[in-house]
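Given as structure tokens, the chain that follows is alone and in the form predicted on its own.
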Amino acid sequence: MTESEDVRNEGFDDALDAVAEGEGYYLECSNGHGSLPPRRVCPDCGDTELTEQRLPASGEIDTYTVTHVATPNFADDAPYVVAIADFGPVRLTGQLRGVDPDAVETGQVVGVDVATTETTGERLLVFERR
């Protein structure tokens, strides 16, 4: 790992350890907005008043992609399955680790955790079929 990488992304990074922990959180405006850290205003409605709020601990797969050629920093990860999926008030994207690519359907229960790339070793979020 070069120095550069290690120099932590402050919000972002807190938010991937408390995923790791098993106390995911996002924030909430007071209009019932969800989004994920780090942001000091909802990206909906321009609130500033934001809280946090527990993660579920599912969600459903909304859309997908398989990237078959992938992008020097996840050239070793390919294919892969990258996903978004709607955990109620907020929604999250990550890649989907455990499934066949060809077996991922739309509205698949799917949980989240903290894992790395194969390519790079850096921390991303996954999901996994629940």
Given for the second form:
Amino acid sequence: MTESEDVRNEGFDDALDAVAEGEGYYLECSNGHGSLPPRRVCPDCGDTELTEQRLPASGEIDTYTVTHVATPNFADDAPYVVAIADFGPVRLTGQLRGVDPDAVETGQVVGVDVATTETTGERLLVFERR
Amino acid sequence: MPGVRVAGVGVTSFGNAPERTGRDLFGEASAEAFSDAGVDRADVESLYYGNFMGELAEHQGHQGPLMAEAAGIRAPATRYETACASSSAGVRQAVKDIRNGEADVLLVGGAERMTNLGTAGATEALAIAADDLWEVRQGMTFPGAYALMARAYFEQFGGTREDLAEIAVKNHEHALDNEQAQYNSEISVEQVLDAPMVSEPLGLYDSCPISDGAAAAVLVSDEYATDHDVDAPVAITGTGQGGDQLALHDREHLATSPAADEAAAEAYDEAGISAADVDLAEVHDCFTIAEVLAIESLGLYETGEGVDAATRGETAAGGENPVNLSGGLKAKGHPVGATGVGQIADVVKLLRGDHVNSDAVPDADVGVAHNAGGTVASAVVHVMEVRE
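Alternate state requested, the form predicted together with its partner chain (shown: the form predicted on its own):
After this comes the whole thing, all chains and molecules, with the earlier chain placed first.
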């Protein structure tokens, strides 16, 4: 038996590996809809022809929040900034690092990377200002 | 098509009861519903029961049969799970069963035990309503998700933290005399604004509490009510459900709730009403911003115009669009699996005239209940009308 937390999530962890290597990708259907893996079908139109496309290097913060009350897995990380950033074909949710929470604004341009949490050392998506 | 009547409702007090089991809570609520209905338990043909976090809070799956036992009925029982909209989804199934002639008497309801998990544990349990891989692993909490929506709303349509605070103040005011509510305390706009931040721009008083509780209702067909002389003046005349992508970032809009738009449109269409006919609404105000999204989806306000409805006094008791006369999730409490049927119980009592706040709506004929799951990836709306 393998401990379930040690088992990779196929598709998702592969996508994080690619982001960590600076080669992030998203999925695109033949009608041009973007989505995040793992998927077998486009959630917008049902098309099954999905190909990996290079994630644009930068996105724009659409909205953000400074979280003070965290779950146990993020207890030592709080307070932290969670943002949704628009990369064009897809949006991503991630933590904004390296910016004073009071200095965050919507519209700021960010890149995406993979880092680890303070509390558990688990991987997560992080945004950094460009 | 057979009509659907609410024969009886029962709700436990919502609040802090960490030692009480789910089965005990649902036993109490269902007993009150049967007593209110005057319907024989032996006539119940199915139980549709809502619960969200039973595995995490009580290490208990397969809760349908357990809750049928707790209610003292011997009938097939199924648990419904659509996060915080779970018990409304069960009601919707019951309405369909009665309409299509498959059943005459059904028990619906839900229960949730939460406070035994503590604040951090309950926050973690609630977070599983979001996308684990692409949201939760990044540290997004449930209040955090609504905070993202609140900031997006402010950016797109305007509105202020003060406007949201007015919603919390109003809902606390409505619960002052509601003995079953978790809070019977008045709060001020200043208190809301000065409260500790949970996830900016939402503070502690923008958020509903963590609650234990249960709710139940006995639904019967028109024919059964007539044949058995059951006094059931309130009918469920419309049911609607909408869905959306699970993760907030996958949606086209971050400051609206299209799943609830769809649910409301379907429910209104079935009932043959429009938003202008609605006399009162119980809506899913898990956070203050959620009430704004709800009243816009229900068509009580245009998109982008609902944020200051409470500031203008329009959604308060005595206003033109009374919303959450029960106190809402904010003041009444939010035991998630019980919330949907709890809302229906409030609407039924407000329409029957035996709710603590019925005097605020003496001539009400049409009420709606709006119940949302997650960041409104699930939404269920029911229309109830007085039919003597």
